[in-house]
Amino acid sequence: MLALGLGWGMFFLLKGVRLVALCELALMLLGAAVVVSALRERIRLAAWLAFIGLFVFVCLFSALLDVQTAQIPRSTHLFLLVLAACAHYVFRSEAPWLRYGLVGLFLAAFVVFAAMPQGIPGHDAIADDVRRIGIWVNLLTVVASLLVVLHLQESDSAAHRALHRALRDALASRRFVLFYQPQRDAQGRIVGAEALLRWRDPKRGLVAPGDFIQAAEDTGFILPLGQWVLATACQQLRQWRAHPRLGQLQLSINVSALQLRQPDFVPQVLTALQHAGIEGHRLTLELTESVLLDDLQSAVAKMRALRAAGIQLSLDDFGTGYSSLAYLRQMPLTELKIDRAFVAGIETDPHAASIARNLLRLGHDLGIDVIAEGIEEHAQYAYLRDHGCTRFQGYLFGRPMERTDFEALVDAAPPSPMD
């Protein structure tokens, strides 16, 4: 975008068409804004700036400056095809209505300009002798851009298929394993753990979930993988049952929105508990706020059925999503989990500290326990504890570790409160 705006801007400036040169330079500034947003890791904002800005630019340029005449057809509107193809690729993780809505908007605008009859160029319109050169450049650029987008989509699809096969083989070969991160109470005692999925890949070693969970979501593999996590966690609780300390712990597992949407999700959980022979109150299901974006009433009904069996329900990453008090009152939660983003800024950012205090107060008012994750420093722990937080998780208390290491940590933990 930067190079395109600068190149055409210089071309039209040399031709004496200053208004068009200014438009092209505006395109260059748009490109700079997109680059700055991307460098600041605001990727979604960068994508929206690029697509909306380019859409407006192409439409205005096609309507006012690139006016079709009897000698030279309009060509700028062809870039709307590129925008449609790019939107289909870039917004592949967005909701279908948004992804295909954008594609439909760009294609509809293309049809309008393609069917528009020739007009009378205004005073600021580009002359035909200049457009005669531009039409070939635009055509070649559009074709090359479409080929690049098609190649990216094919490469992305091939990578997803390969990763899906690798995940399926890993599950069949028992290469997935659960790591355990301890959770402590206000007295410093280990009262539970979060079970975190890891993949032991022969080539890449231990793979964190951030490198494969999204692909598992996209391909639907998260469903069998989630069933494995549930069954494994329940069996682990069964093995710990006879241990004087481990037998008292709660174990948390993450549940995706796709899992919760399954019609038989509640029977799956109850069956896993029954086969393991453990009580429901020892298992905590951590749900993300994305469950609120789909069918809230169905989600609440399933949550109530799970609570009736004694299962604990935690709202993960609380404060970063879409929750409202109306939603929280409907959901039979037993725990709110403050996102690490607020914990990290408690000491230096008064806004983060204020948000954390309000979340703690909200949990207290609703009669719900509050756990804070991402605690790395003792000062963070002390601040949250002093303001009513009841449970804590983070590197300060232990990184995610293998089962044997976690069991050894629990055995060695002193019964006295933490200093």
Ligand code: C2E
Given for the second form:
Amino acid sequence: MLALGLGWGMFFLLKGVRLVALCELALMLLGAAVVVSALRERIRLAAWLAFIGLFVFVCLFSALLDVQTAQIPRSTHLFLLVLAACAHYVFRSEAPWLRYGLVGLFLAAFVVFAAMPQGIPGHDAIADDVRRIGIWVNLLTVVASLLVVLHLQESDSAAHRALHRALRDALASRRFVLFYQPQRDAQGRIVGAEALLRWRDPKRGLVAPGDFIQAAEDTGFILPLGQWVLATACQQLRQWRAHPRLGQLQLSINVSALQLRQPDFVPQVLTALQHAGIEGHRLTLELTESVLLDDLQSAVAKMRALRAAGIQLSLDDFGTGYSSLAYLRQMPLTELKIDRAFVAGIETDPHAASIARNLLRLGHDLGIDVIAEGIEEHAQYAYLRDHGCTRFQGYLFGRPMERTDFEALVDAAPPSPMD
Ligand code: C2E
Ligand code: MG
Ligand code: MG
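Give me the form predicted together with the ligand now, not the form predicted on its own.
Full assembly next; the chain just shown is listed first.
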């Protein structure tokens, strides 16, 4: 965008067509704004700026400046096809109505310009001799861009298919494993653990969920995978049942939006508990706010049914989503889990510390336990404890570890005042 604006801007400036040169300058500035946003890691903002800015630019340019004559057809509107193809690719993780709404908007504008070649009268259209060169440049750029987008989409979906196949094979060959990260209370006792998924791949090594959960969600594979996590966690609780310490622990598992949306999610959980012969209150399901936003009423109904069986419900990554008090009050949660973004900033960022304090107060006001995750420093732990936090999880107390290491850790823990 920067290069295109600069190139055409110089060209029109040399030709003495100032209005067009100014438009190209605006395009260049837009390009700069997009680059700055991307460098600041505000990728979504950068994408929206780029697409909406380019759309407005192409439409105005097509209507006012690139006006069809008997000799030379209009060509700027062809960029709307590139925008549509790019939007289809770039916005693939957005909600379908947004993604296809945007693509539809660009294609509709293309149709309008193709069907109505005349421009808005009274403006300085670009001269035909300039547009004669422009049409070649524009057409070649459009065709090359479309080829690049097609190539990107193809290689992306090939990689996606390969990953999906690898995940399916991994489940069939039992290459998924649960790691356990200890959760402690204010006295330092291990009172529970979060089960975190790992994929032991012969080629890739130990793969963290960040590298495959999104793909598993996109392909629906998270459903069988989530069932495996649920069944494995319940079996683990059963194996620990007779142990004096392990038998007292609470085990948390993560549940994705797609899982909760299944009409038979509640019976699935109850059956897994029944099969393993364990009580509901030993299991905690961690949900994120996005899970709840999809269809609040049905989510709340399922949560109530789970609570009726004693199952604990935790709101994961709390503070990063959209929950309002109105939402929170409706949900039968037993725990709020403060996201590690706020914990990390406690010592350095007064805003993060103030948010952490407010989240703790909110939990207290709602009568819900609050756990903080991502605690790495003793000072973070002390701050949270002094402000009413009752449960703690983070590298300071133990990283996610293999089952045997976790069992050894619990065994080796000094007797608590309650023992
Ligand atoms: P989460 O549920 O918020 O889990 C906490 C993540 O923070 C874990 O990353 C954990 O290893 C990491 N963590 C814990 N303490 C610290 C700390 O002190 N410092 C830092 N920097 N990180 C810490 P992990 O295991 O890579 O999991 C990432 C995410 O993947 C999880 O976030 C969860 O959303 C998802 N996930 C993991 N297992 C499952 C699963 O079985 N099902 C589903 N649907 N999602 C899962
Ligand atoms: Mg979690
Ligand atoms: Mg979390």
